[in-house]
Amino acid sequence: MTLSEPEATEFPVRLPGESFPPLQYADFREQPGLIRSTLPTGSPVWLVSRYEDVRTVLTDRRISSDPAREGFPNVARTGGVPTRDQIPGWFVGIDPPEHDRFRKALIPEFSVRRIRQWRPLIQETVDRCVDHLLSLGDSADLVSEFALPVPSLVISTMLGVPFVDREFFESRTKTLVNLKTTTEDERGVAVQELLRYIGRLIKVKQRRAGDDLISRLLESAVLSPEELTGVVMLLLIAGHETTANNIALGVVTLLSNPQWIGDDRAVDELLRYHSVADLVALRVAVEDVEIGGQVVRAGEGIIPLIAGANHDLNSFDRPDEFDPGRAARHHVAFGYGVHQCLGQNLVRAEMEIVYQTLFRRVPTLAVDADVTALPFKYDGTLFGLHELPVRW
């Protein structure tokens, strides 16, 4: 057991031109303890990085996901994990055993057996999505006229959004995840405008329900209208962003092992290989702790670096090698424990159906650019690509 603090590293910030996951994480996983940090906003914070460190923490009751505790680190550009006062239902930062009546509410409409029903309507709207891509002529900005469509389409109708508001749902999600091209006072903007939608959309559906998540999930009274706002809201970013960023990734990733095109063991080794949630799953200690032989504070914040579990040679052979052979389906790209997420069944059939259909389509598809001068997202919490420029 580790007591003393060490001397504090500097904080792994990604680089334009270097690799990711940064270098750095695989001196992090060969040093004893863990790794002591300043976040960019000067507060100290605890970085792990071994596979099953990371295990531990995002496990361990004593280990909290309230961003309103003392010491919950924020490493974003934007205002960090909303409180429960801030939005209500915003379910990733309430501790159990307040969070299991979330989590029981909304898991049987993530089940396998409810995305089998929805691959119908996946399909369809990747198909559409493809016609669209190709009427643009023979090239296009993938990510934002495909890579973000998808899913904020997909999400949209699961939840019962009038076919005539999807643009606006779209174009006000695309403002907010895109931190490229937006300025926080916009994104503000567009995050005040969603929450006004959704409360109306969710009054709409009190009187009239459909066929709908946000109807089931009123039927079942078990989340208040004001909780199902921020539920909602919840849906929407973590399915939207993430799924696109993984998109985006595995088309870059497949056009350059084309070998692996048609293959769905693709798409878990994709999640691993490129873990965009990286420095999402962030925590604070509620009493003091060990992990991996290292004493933490009641009070210090903890990052589990999800790349750097997912990149450790204890867990995986060669785990910088883009290998769908492996066996990787025990990676911690979702997270792990009570907080994994709830929408990963959604995002393997998005992934699965949006390469075989746009690997089929459109067989001659290529990266429009210096791959290694693509503009990836080195500022954001969430890693991906802001553009990618293909031809075909």
The other form holds:
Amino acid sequence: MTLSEPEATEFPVRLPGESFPPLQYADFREQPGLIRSTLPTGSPVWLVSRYEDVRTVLTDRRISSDPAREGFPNVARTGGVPTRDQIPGWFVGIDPPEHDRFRKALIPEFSVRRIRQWRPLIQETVDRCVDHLLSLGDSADLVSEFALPVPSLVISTMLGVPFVDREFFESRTKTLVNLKTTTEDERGVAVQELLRYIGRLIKVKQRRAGDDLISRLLESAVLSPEELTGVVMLLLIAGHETTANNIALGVVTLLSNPQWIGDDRAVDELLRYHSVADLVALRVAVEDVEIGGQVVRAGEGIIPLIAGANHDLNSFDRPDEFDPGRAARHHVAFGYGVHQCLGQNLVRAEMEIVYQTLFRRVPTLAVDADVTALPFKYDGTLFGLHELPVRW
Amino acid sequence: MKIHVDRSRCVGAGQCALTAPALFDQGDDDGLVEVLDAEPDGTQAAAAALAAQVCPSGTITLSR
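Please give the corresponding structure for the form predicted together with its partner chain, as opposed to the form predicted on its own shown earlier.
Now the full complex is given, and it begins with the chain already shown.
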């Protein structure tokens, strides 16, 4: 079997009313080898659905993350992963050893201990966002009024965005996410405005350093100001919609499983269970390589399905049940290998603090809709909710 | 049990420090793995095994 043979499996789509991850993934895991599929762009691609195979793909040095390489899969019909020529510093698309310079510059900013130091500030931000929510009366859209602002305000504080610019910053980051209400042109404008803003912010910090991430990275001088602009943009985008989706889906799941409210173990299980970044880790083979009994030729695209791995019966008992009591720390919701999410300790802290604070301060919080009919992001690269109507 | 780390492979995800804080930490300056106790036993040996399993970069290996 080769990748270009006809009759490939249709690219898995999430269907309204169907469970996520798609039921197909269980069938994929049962089949020998890998799954041949065709991307919405028309390009052929291998889908990887078993836990061990996904971890292999994400650690094999013969497999690249560089979107400029021939055969790299793009799940979006337009746009997709920027190359380093488009945005210098977009280091999720750079392979080692060049990648390591970017990653190493950022590691100290996201260590377990450093994120612990940020917790009081995250708490303060979450409290302000709950204040805002409560000021709206007795009902609201939790996504736009709470889940999106929290990560945007937290990262803007860490970056050292001045308080007066927070509204601009938050509105532009929100534009990037609202696929339903914004056009591609509007999102393109928002990206350019943010890149310009970040460039100006870097110039300000060059003149007058503060106690923030941008100032420290400028001081270390490992990255050029141009690279730093792209890195900051990446931090912003990578941590925004993903975190918001996790927050909103987590609220729905915890309200349906209230016995786990107040237990921080729920966080890693929510990350595993929802696997929002299912289609984010895109790869291409640089050499011929065997994965799960399948020979993948150089130049062929590979998509490790994160939700497939995280619901693999061979790695998780009763994988489709939400059970924070299980041992789930080995999930791959943040990916695996050298590109594993740098901000994962920040996400965990945000989710812990959000759930502790939200359910304590708004104990009557309830979903104000039929849970099965909620506007899930069936069509997006990331799984999540477009809106989440709640009342209290 | 003995813990070995290859710091040149470390990508600073901090999974070891999160999973087994009695055994691993991250360096103040570089955020890379530091071993606090290289010869764990009992429940700490189980924590070390989990830390090695969740390490995304194969930095941690264990021997008897």
